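Below you'll find only one chain, the form predicted alone, shown as structure tokens.
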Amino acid sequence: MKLSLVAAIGRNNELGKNNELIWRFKEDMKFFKETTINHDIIMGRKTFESLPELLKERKHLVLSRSSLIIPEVIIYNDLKQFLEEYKNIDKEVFCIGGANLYSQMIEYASDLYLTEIDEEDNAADAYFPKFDKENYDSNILCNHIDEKTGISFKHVLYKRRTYGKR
């Protein structure tokens, strides 16, 4: 498995407020959807429960400490039991929130996909770990500006030089 988090922040790693996006942008959804379909994706409960609706073309994995039973996604209840099931599978597995499964899953990650926004929040209550810059090579894929707010943000690539725990 190669395990990549995807996620959008602002200049202090600001992710969201009261289990919300702090901004969306139409550019940074579709950079989402493009990265991430036809792929698993992982996600704690809050940020499932936050979702309008399953993302389609994608294998939806939720790990959660609760008893839950939703059709169609896979429930996992501590990330050993995740890591035991995906570590032997020839594939992408995104990793989209919050905050606290970013917090488990980086030491993991080969891959980080940012969306880094330039502005910030201070009323933010969920932040993305912060992470040494030094042991990723890190490619910016593209520069927006938001037409609706004219708030600059770039999505960036970081590859781990060495990877994190097998």
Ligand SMILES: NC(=O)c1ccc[n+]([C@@H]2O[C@H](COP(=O)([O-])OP(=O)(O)OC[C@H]3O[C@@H](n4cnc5c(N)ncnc54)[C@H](OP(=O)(O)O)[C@@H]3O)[C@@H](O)[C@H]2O)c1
Second form
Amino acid sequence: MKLSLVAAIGRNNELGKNNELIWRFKEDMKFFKETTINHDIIMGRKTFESLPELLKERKHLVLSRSSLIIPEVIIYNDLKQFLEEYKNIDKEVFCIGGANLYSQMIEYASDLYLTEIDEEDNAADAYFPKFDKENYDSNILCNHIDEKTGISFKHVLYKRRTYGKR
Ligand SMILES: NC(=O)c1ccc[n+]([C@@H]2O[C@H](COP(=O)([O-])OP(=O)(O)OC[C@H]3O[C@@H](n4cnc5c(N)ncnc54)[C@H](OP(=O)(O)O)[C@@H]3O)[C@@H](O)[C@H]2O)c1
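The block above covers the form predicted alone; next, return the form predicted together with the named molecule.
In what comes next, the whole complex appears, and the chain from above leads the way.
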């Protein structure tokens, strides 16, 4: 398995507030879809609950310590169970959040697809983990200005140079 993280973050690594996204840009939603389509996606239970519906053409894997049963969704009760099950599977899996999941999974991830938004929100209550950019090669994939709000953002791909615990 290759594990990648995909997230949209503010200038201070803001991810969300009140279990919702802070910013929603059409071009970013498109990027998210293009990046994750036809892949398995793993997320925390709270992020899953924040989705309006299942995302098309993606297999949903959800981490929760509760014994949930959700149609078309695979539940893992702990991270090790998922890592063990997927370690020999030849797939790229995308962790799509939230804060709790990114913090636990970043050490296993080789690629980070970050939408870096040139804005901040002091009321955020979920943050992407700080990571050492020295350990990654970065490449700006695209720069955008949102038509509606005028806010700038860019898609940056960070590729890990040296692997940590994997
Ligand atoms: N900007 C972005 O790109 C982006 C992307 C995704 C989410 N978000 C935002 O992030 C926020 C949600 O993040 P969050 O940190 O509060 O929640 P989260 O990571 O989505 O979910 C946390 C839940 O996942 C389960 N979990 C976590 N680690 C586990 C483990 N090792 N084993 C088993 N279950 C585990 C637990 O569920 P149980 O309580 O059921 O046990 C835990 O309460 C929202 O504001 C959302 O909008 C932003």
